[in-house]
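The chain below stands alone, shown as C-alpha cells; this is the form predicted on its own.
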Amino acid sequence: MNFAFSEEQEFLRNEVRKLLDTRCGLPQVRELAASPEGYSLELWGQIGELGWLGLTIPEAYGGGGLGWEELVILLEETGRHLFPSPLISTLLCAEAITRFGNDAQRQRWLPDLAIGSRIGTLAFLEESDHWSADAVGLCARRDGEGLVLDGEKRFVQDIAAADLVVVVFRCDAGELRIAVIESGSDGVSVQSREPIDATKRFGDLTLSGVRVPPDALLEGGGSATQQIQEILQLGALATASEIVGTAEGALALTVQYAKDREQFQQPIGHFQGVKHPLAETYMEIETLKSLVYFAAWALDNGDDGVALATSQAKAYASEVITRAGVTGIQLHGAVGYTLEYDIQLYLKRSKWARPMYGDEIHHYERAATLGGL
C-alpha cells in the first residue's frame, strides 16, 4: 500500500506554500494580529478564489469535492506559517452542514461558504471545557413550530468574523439538536475575549430569545450524538494537522537561530544540549505525520479505525506541539520570550492548539475507551 502523497497533492502543496510564503511571512502575521479584525480580508478573499475554503465541500455546492487527505496538506502549511483566519472553524461549519444538511440547507449556504463570502463556526463550549455531548447544557424551549434559544456559548472561535454558527444544544427531554444560527438574527450578541495568541480570535456568544426554525436544523446523518462526535472528530484533526505545520516552522527557526548564534567562537548548534533536543522533535514531528495521515486516510476511506486513530493523532499532537514551542524557546534562552524573537509567536500558538478539540488527556482516554480498555 503507497501512502505517499500524488504529483497532485504535492503541487497544491507547493502552491499554498509559494503564497504564504509571499503574501504571510512572521511580518505580516504580526501586523494582522494586531489589527482589528485579526486577519486580512483581501487574503481570505483570494484563498476564497483559490478553493481553499471549498477544498472538500462538493462540487455540486461550489467545493473541490477532495478529500481529507488534500486538507492536510493545505493545515500542515498554514499551520507552519502561523496563518491567521477563521480558516478551520468554516470548514466545521461547512462539513457540518455538508454531512448533516439536506439539499436545500447545502445549496443554501455552502457555495457563500466555499469562496469565503460568508465566515461560519462552530459554538459548542458552555461553563465545562470539556469536549463531549454530556457538557452540552443549553437548552432550547418550543414556540409553535420552531424553536427558541436563551443561554451562552463560550470561546467561540473567530465568533467574530462570523456569519453562521452551527450550535449545538437540547431541548425536550434533553434531546441533543445541531442548527445553523445567523449571526445577524434578533438575540444574537457577541463578546470578543483576549486571546493569548492573537491570530486565534474567540469570544462568548449571547442568544436572548434567538428563533430557531425547522429549515435551521440539521437532522441527517445520524442520532445528534453521532452529529456531534463527528464534527468535535473533524476539529481534532484539523488542529492535528495545523499543528504539524506549526511544529516544524517553530523547529525551522529554532535550527536556524543554532546555526547563527555562536559561543565559544561556533555556532551552538554544534553542543549536544543543543543538537540533541532539536533531534528529538524532528523525530517526534515526523512521528506525528504519521498518526495525522492515517487518520486522514481512514476518514477519507471510511475505515471503522478513524475515531481511534483521530484520537491518537490529536493526543501525540498536543504533546508534540508542547514540547516544540518550548524547547524553541528554552534553546533561544532569555531573549526566546521576548516580543522581538518570532519563536514566541510559536509558543503562544501552542498554548491555543493543545487544548482545542481536546488535549493529551481527553483523547489518551478516549482512544483508550475505543480501544476496548
The other form holds:
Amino acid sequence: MNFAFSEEQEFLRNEVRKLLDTRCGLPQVRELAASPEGYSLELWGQIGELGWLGLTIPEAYGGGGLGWEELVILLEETGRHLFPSPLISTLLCAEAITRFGNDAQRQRWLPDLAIGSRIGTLAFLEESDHWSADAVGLCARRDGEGLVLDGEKRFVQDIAAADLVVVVFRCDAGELRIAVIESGSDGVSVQSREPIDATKRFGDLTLSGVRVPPDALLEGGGSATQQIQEILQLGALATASEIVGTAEGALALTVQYAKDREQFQQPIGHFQGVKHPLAETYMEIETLKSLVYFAAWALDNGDDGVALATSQAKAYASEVITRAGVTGIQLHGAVGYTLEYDIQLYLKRSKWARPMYGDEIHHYERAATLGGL
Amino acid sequence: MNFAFSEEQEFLRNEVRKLLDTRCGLPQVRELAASPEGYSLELWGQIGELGWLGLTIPEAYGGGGLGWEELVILLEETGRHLFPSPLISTLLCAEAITRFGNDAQRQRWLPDLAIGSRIGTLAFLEESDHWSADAVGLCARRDGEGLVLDGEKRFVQDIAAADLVVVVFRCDAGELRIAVIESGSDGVSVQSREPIDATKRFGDLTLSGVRVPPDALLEGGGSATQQIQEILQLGALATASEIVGTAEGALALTVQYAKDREQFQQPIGHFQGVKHPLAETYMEIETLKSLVYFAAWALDNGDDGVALATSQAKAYASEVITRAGVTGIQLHGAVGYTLEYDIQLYLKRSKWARPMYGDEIHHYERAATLGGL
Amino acid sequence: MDFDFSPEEDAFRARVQSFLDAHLPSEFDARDPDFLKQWNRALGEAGWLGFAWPKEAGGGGATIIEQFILKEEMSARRAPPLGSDFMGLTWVGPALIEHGSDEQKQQFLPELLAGESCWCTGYSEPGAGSDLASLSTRAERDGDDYVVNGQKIWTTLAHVAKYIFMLVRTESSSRYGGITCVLIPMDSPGIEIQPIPNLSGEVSFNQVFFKDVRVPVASRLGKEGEGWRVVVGALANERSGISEATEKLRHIEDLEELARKVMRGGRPAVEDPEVRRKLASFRTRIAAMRLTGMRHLTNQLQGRRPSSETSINKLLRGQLEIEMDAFAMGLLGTQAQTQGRWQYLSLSYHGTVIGGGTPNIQRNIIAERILGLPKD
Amino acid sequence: MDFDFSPEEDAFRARVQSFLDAHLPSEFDARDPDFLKQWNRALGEAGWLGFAWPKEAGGGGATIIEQFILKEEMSARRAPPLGSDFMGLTWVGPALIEHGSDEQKQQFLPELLAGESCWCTGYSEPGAGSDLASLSTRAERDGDDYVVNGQKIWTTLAHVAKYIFMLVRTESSSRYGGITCVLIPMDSPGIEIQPIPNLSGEVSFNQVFFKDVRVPVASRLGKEGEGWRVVVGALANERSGISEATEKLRHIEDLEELARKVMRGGRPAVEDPEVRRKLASFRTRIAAMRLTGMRHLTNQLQGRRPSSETSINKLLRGQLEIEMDAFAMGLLGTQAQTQGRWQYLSLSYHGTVIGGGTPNIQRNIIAERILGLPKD
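Next block, the form predicted in complex with its partner chain, ref. the form predicted on its own:
Complete assembly follows, chain above in first position.
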C-alpha cells in the first residue's frame, strides 16, 4: 500500500515543470495560440529529445518504457501550463500501435513517434458525436487485396499537424477495424475548424477513395471493439490528467487575484463569498487527483477496475474543470471578462476538456453500467 | 395589471397572523403535535366560526365565496405557523363537492365543512405512489343499484379525524369515479401511520365491502380524469402556498439565530458563508411567491395557463422547502440538531411538503409536457 | 391582483406589434451599422425614442405600463431595444430633464430624441469596482473650469461615444458627498481612450484616461457634491427588468429547439427525463422572473418604494445563465469546443452576470438591507 | 504507487474476516445493550481493543496498515467498530499512554483494554463551538485540588460514561496556553448531567454542569497549560478516515437497492438516466474518499505531516450526505413523510455533517491554511 509518487517520479515532475515554466509561460502560450501551427516545432523537437513523447513507448522501439503513472505527471504539467502541442494525439496513436500492432508496424512507426519526428492522431468521432465503438459508421469497401475508405471523421485533434492517423472503421459484415494511414495519402483532405481554445486544434477529415494497405491494419490480440474502447479510455484518462493541472492552474491564478485585489479596504480573498468557492475548488481537485492516480495505477497493473476507474475519473474531471473555469472567471469580476487577464484561457480550455473522449453524462452512464446498474 | 394584494386581502392576512401568533405559537404547536388528535378542536371550531374553513365555499352553502387568492394568504400563514389541523384535507373535500357535486350534495355536506363541524379528506394515493389519475387502481364492483369497494388507499391525510372521505376509484370498464363516503360506514377501517412531522397526520385506509350509494357519486360536468387532475392540482397549489409561509418561517428563525449567535467575537451572520445562503433562500422564496400568486390568480380567473402555473409553483416549492430546511439546520450548527430548537420542526415539515401532491420530479415532468416538450 | 391588460393597453400592444412588423426584418444582424442606423431612424420617427420622457421635454409621455409593453414586445422580437444610444436615452436624458439647465437641455435633448447622439457613462474606476464610492478621478476648480484628472474603466462604447456622462470627485473628505456629475465631449483635449478587448476578442469596454481635461463649470449636471442624486435619477422609468425576462424566454426557446435537435444515447435529447425536467426548471424560473418584474412594476404603479425585486431577479438570472450554459454545452457535446452561436454565448454571458454588481454584491444587498444581517 | 497489500497483510485481513464470521451475527441491533456487551467481550478477548496501542502499554502494537484493514473490514460489515468505549479507546487511551503518570496508566488502561470502562470527552461549551479556544470552564487551584466550575455541551454519552476527559481553563490571559486537561469520575459531587435530545428525540448528547467539583491535581493529564498538546495526541493511530469511506459505500449500496425497488414514471427508478448518473456520481465520490484516505495513510506511513486530506474528505462527505439524502427522499416519494430507516437517516445525518467542524469551518481551514487566503 503506497499512494505516493516515487522520488524518480517527483524528479520527472520537477523537470517537466521547470522546462515548461521557462519555455512555455502564458505569454508564450498566447503567442503559440496566435500562430498558424498552434504549437512550437522547436519545443516539440526538444521534448521529443528529452523522451517525453515516447515515455510509454517500449524501450525496444525507442521509447522510455515507463507507465501511465509517469504519463499522468507529464500531462498534469502540460495541462497546468496550457501547453499547446499535439501531445495527447501522438500519444494515442503510439499507444494504438504499441498495443495492437505487430512487430513490423512497431518498428516502422514507433521510433519516429517517440522522438516527435512524426506526429500522430486518432480519427474516431463521426456525425453522431458518440464516444463509443458502436457509434462507428465509416465503412470500407474491398478493392482487390486492400480496403478503400470513403467518408468523414469529425473533430480529429491536431489533424493539420499529423503525419499518421489511426482510423477506426467497419468492413465487410460490419466488423470494426483499426488502421494507420498516412495523412499525405491520396484522397485524404482536412478541413480545419475554428476552436474556442486556440491551444487545441482540430478539424474534419474527408477520405475519398483512400487505400488502406493490409500492412496498415492493426490486428493484434483481442476484439477490435475492446481495442477501440481501450484507446478511448486512454484518451479519457489523458484528458482527465491534463484537467488536474489545468484546474490547479486556474485555481492558482484566482487565489493570487483574491490576495491582490482589494475592495472595501480588504483583499477580496478575506470574504467567505470568495474564499469558500476557492476551498471547494481545491477540495474537488484533490478528490479528482485520487481518482486519476488510481486509474493510472490500475491501468499499469492490469487491475480489473481500470475501465470503471477511468470513467469515474473523466466524469468527475469534466465536472471539476467546468466549475473551476466558471468560478475562476466569476471571482475575477470584470477583469475575468477581458482578453488581457489569463483566467479566460482556462475557461476556454474547459470547453475543450469537458466533452473530449466523453463528458460526465457519457462517463457516469458508463460507470453505472460497469458498476452493475 | 396589478400584482399586489388588495387592502381587504392584506387585512385578512393580518387577522390570520394575529390569531395564529396568539393562539398557535411554536410552543402550542409542539403541544398539539404531542397530543393524540394532533390538532386543537377548540381552535378548529374557532377558525370555522371565523369563516376560514369555508373561505372558498359559495355563500349559498355557508361559505365565504372568496377565491384562491384569499386562500393562498390563509395557507401562507398556516404554513408559517406550522399550524396543525386538517385544513388542506377539508378544503380539498369541499372543493371536490363544490366543483363536481350536484345541488343536493352541496346542500348536504358543504355547510358542515364550512364551519368545521365535519372534517373532510381525499383518499387518492395507492401502492404505486403516483399523483396522477392513470395511477388509480382501486376498482368497485356492482351490487344491485350501488357500487361496493374493496381495497386500500395510502397516505390519506388527516384520515383519523375525517368524517367525509372523497374516494377516487374505477368501475365497470375502468372509468374513473369520485365519491364521498362517510368514514363511519361499515367496512371502513383506518391504520394510522407514524409521521415524521407530527403536525401532519395520515394513515392508510382499508375498504372492505364498503357500499357507495348512487347519491354519493360526484358526477357533475367534464371527465372524471380531468376532475381528478383538477383536485390534485388544488392540492399541489395549497401545499405550495403553505410552503411559502413555512420557508419564510424557517428563514426568519435562522436569520434571527445568525444575528444572535456569536463565534470568533462576531455574530455569525457577519460571515458571508452564513449570510449568502440566507440571501439565496430569500431570493428563492420571493421567486416562489411570484409563481404561487400567479397560479392562484390564474385559477380564480379561468386562465388557460393554470395547470402549467400550478406545476411550476409546486415543483419549485418542493425544491425551495427542501433547501430551506437543510440550510436552516446547517446554519444553526449543533443546536440545529437538537429537539429543543425550533428549526427542526421546519425540517420535518419539509419531509411532508416536498412529495405532497407531487414533488419536483413529478411536476417538472408535467410542466415539460404541458409546455409542449 | 389582475394580470390582464386593459383594452387600451391591448390596443397599444397591437400598435407596437404593427410597428415591428413594418420595420423589423425577420432576419437582421444587430451589430450591422447600416441596419442600426435605419432602425434608429424608424424608432425616432415613430416617437419611440424618449417615449418615456415627459411631453414637455419632447418625449412621448408614456405610462409605465406602455413602457413595459413596448419593451416586452421589442425584446420578444429580439429588436435592439432603444436604438443605438441606450445609455443616452435611459440614463442621461432623464437626468438632464430632472437636473439640467435650460442650456444643457437645449444642447443635448433634441439630438438624443433624433437618435443622433451617442453617450457613454463613466462610473467604475480601476480601484472602484463593486465599491463605487471609492472613486478617485478628481475635478479641481480653476476659474470657470474644472480640471479633470484620473481614469475610468469598463466604459461601454467610449470608443464611439460623442459625450461622456461621468462622476468625478470634487471633495475628498466625504466618501459619497464629494462626488459630482459632469458632461464632457469625448473629443476634449486630454482624453485618451484605450479599448479593452473582452475574452471573445471584441471591444465593448474601454479605459478612458483624463489628463488635465478642462470642463466648463457650466457642464456640471446638478449641484457640486450631488453626483449620486443625479445618477440615481427619479423619472418614471419602467424598471421591472421585463426585457431581461423576455430575453431569457427567447433563450429557453432556443435551448428547447437544441434539445429537440441533438441526440443523447441514440435518442433525441429531449426524451431524456433529466433534460425534460431541466428545461422545465429553467422555464419555471424564467416565468417567475417575468412575474417578479410585474411585482416591481406594480410597486412603481402604486407609487411604493421599490423593494428587493431587482436584486432577486439579478441573482436568479446569474444562476440561470450559469446553469443554462452548462446545460447547453452538455447538449452540444464535442461541438462545444468549436466556434458557434452557443459557444459565443458561453463566453459572453459572464459579462452579463458580473455587470451591474456581481452575484456576491446582490447577496450582500439582500442579506444586509432586507434581512438586516451585519455589514461586511 | 502500489494499491496491493502484502501477503502478510492479506493474511491479516483474512484473520479479521474469520473473527467477524465467528462473532458478528448477520443481523443485529447496534443499539441493543446485550449485543454490545457480548460484542465488546469478544473484541477484548481477540485483542482488538487497544489493538493500535504499543505492546508495552498492553495493546496490540498493530501497524498502521493493520489498523486500516481492521477498520475497513469492520465497517464493511457495519460492526460497531471499536466496542462501546469508542472515545476511551481512540482518544483517552493514547493520551494516557503518551502523557499519563504511572498511577494514571495503572488506574485506567486495564479497564479500557478489558472493554469495561466508558469515557466521554468534554471540549465544547455553549460559548465555544467552532471556536474551541474560547472555552471558559475554570479550574482554580485550591491546595492539592482543582476546583472546577463551568459547563460543557454536546458531550456524547455523558449520561452513561464513567469518566470524563476534559479541557479546563487554568489561566485566562492566554487563549490557547491557559488550557489544561483533567480526568474526572462522572460521579464526582457537583457534576450534573442534562441530556439533550436530538431532533429525532433520542439522547446522544448532554450538557454537563460543574459546580465546585474538586479534582485532585494528580488527576491532571500532562502539564498545566498543555491541554492542547494532550488532546492533539501523537500515537501512531490510523487516521485515514477509512471507516467513514466504507460506511458511505454501504450507504450507496443501499441506495442502489432502493433505486432498483421503487418505481418512477411506471418503470424501476434505476432505469431513469438521471438516477443512473446520480448513483454513479455518488459512487465516484465515495471511491475518491477511500482513495484520499489512502493518500492520508501513505503520508502517515512515510512519516510525513498530514496534509489536507481530512478536511477534503469532511467537506466532500458533507456534500454527499446532503445530496444523497435529497436523492433518497426523492426516490421514496410520499413515503418520505412517514417513519422509517431512510427517514431516520434523513434527520440524523445533520449531526454527522456538523460534527467535528461545520462545512464552513472546513472551507476556512482549506482556504486559510492551504491556499493562504486572509483569515476571517
